[in-house]
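Next up: a single chain in structure tokens, the form predicted on its own.
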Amino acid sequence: MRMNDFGGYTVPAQGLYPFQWNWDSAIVSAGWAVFDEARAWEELEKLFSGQWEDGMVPSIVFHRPSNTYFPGPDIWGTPQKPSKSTGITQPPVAALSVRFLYEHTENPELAEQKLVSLFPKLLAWHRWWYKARDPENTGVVAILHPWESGMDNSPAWDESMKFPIDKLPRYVRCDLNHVDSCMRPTQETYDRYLTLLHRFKAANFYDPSRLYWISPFRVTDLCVNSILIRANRDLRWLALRLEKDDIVKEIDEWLNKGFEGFKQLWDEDSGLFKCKDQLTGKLANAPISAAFLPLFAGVATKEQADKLTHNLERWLGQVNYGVPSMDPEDHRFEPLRYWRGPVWIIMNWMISNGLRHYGYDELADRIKDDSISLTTKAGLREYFDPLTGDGAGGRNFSWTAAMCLAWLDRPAAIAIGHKMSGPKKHLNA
């Protein structure tokens, strides 16, 4: 954690991800809280320093220059006027983290002060989601770019990403300088990422009132929506602490509509929740690990939960370590390629948490044990091969470290957390 500390914000991994990523940073704040509470709050404050006037919190905040990542600030803006952030967002984890920090504080006075400061910013972001990404008032929000989901190349986007690729300026990817191409999205996929970026930039520099209507990619994502519902619950809890009864009523409306909206994402035939292409009205045919996140959100019925766990047990029976990011029996399963097969510890935490909420403690323990085994065997990697347990992607990965500290609660990890040393600031990313 200290090694990736760039002075108030934590990069996910040096070189590969040299800026402050939105949901990474919110998760990392929980790790900081284990051994440096003030630094944990600073992480969130630094993230919200990039909040837009309309309430959006961008997916990446470019605090300082770096030439090790593409697309950087000169692409999101212009070379003459580089952007301070991306023009899109990411899953709204921050309210969960604020509640976690507040509930586990050893400094109540500091926690109260930070809550009062951050709450209006959290509320503005949640309101933005419903205004900018659910203007048709369905109760579930859209993502307009795969990067907004955090699951960049998920098989759930395969059909929705078949829009034409525009003529693009020549570009050179930087990710392949750090990670083998077999672990990363394909070049064709990147061309489509860039097509969306340039179309959005052309729309009056990411005007949120226009993007929803012009994007050729508009998907109801299970990850974002499950996290948003869970974050709404935590935001409501925080509002009660602050005695903001009018805001509690507003959040209750979001929750009620969200429960209704999730009904359209259930696929009875497969016994899974699925993402939905809003432009075609079709459910995605890809069984991905986000199918289990409605347990984390608490929107699944008991009958749905039983079917989900039956599927999950089948998946786990096909691999040595769970939870793979898609059904290992599916022909598209790739154990090393980003979100098309590997295990992500952050997903394991959310799925395990949801299972406990519904009373499936034994299955939750299995996932936690697998997470401990993976990080013990392969270290703090970005993601892991579910068949071999080998680490993949970035090394010394911040949110994997945070999960070890804040969730897995390994004595060894806690000890390391207190002893970690290294430069807290880096002049060059």
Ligand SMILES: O=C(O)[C@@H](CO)O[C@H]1O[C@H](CO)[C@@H](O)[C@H](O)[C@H]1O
Given for the second form:
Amino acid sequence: MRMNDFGGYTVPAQGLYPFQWNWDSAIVSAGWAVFDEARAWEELEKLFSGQWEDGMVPSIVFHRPSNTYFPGPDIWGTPQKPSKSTGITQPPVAALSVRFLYEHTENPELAEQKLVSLFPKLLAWHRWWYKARDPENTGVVAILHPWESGMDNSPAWDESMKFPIDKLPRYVRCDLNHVDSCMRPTQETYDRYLTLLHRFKAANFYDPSRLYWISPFRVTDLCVNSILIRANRDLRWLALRLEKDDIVKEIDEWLNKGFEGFKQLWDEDSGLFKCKDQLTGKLANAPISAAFLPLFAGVATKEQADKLTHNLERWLGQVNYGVPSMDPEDHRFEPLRYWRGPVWIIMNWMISNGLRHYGYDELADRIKDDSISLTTKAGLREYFDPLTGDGAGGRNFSWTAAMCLAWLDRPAAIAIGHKMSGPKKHLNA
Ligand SMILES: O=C(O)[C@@H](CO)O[C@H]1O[C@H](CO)[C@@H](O)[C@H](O)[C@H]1O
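Please could you give me the other form, the form predicted together with this ligand, since above is the form predicted on its own?
Expanding to the full complex; the earlier chain stays at the top.
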């Protein structure tokens, strides 16, 4: 963590990801909290220093230049706001971290002060999600780029990414200088990432009121939506501390709508939740590990939870280390390629945490134990091969380190996300 500290923000991995990434930083701040609280708050403040006027918190904030990542600030070309950044966002984990920091603080005065200054920023971001990404009031929000999901290369996007590729300015990828191409997205996938970027840039520099309507990629993603619901629960908990009753009511509305919205993502045939293409109305035919995240959100019914765990046990029976990012029996499963098979410790944390809330302690423990085995065996890698346990992708990876500190090294009762709160009717778990 100290090694990747670039001065108030932590890069996910040197070289490969040399800027401040949004959901990485939120998780990393929970790791800092375990041994340097002031630094933990600073991480979040630095992230929110990149917040846009309309409330969006960008997926990457480019605090200082680097030529080891593509696409960097010159390609994104966003106006200085106040730092340069991307024009898209990432899963809203930050409210979870603020609650974790606040609840476990050894310096209540500092925590109170930071909460008061960060709360309106968190609220503005959550409001942005509903305004900019659910203008049709469905209860669930849209992502407009695979990078927004955090699971960039997931097979869940394969169908929705079949839009025509635009004529692009010539470009050179940097990721392949750091990681073997067999682990990264294909060239065609990158062309589509870039097509979206350039179309959004042409829409008056990522104007949020236009992007939703013009994007050829518009998907209801399980990862963002589950995290948003869980983050709403923590934002509500924080609003209660600050005695902001009107805001509690506003959040309850989001939770009510969210419970309804998630119903359209359940696929009874497979016993899994699925992402949904909003433009075709079809569920994505891809059994991915985010299917289990509605447990983390607390929106799955008991019956759904039973079916999910049945599937999860089958998946775990096929690998040596869980949880693979896609069903290992699916023909598209690739144990080493980005989001198409490998294990991510942050996904394990969310799945294990959700299972525990639903009372599946044995499975929750198994996933935690696998995560300990993987990080012990292979080190702090970006992700891991579920068959061999080998590490892959970036090395000395910040959020993997943070997960060791804030989750794996701690008893469940004080780990990040130990408590799922909210009104009784919103607690299926
Ligand atoms: O592949 C990339 O270039 C970037 C694009 O944002 O995405 C990967 O790395 C990020 C930093 O660790 C993570 O936040 C994402 O979840 C992960 O998929």
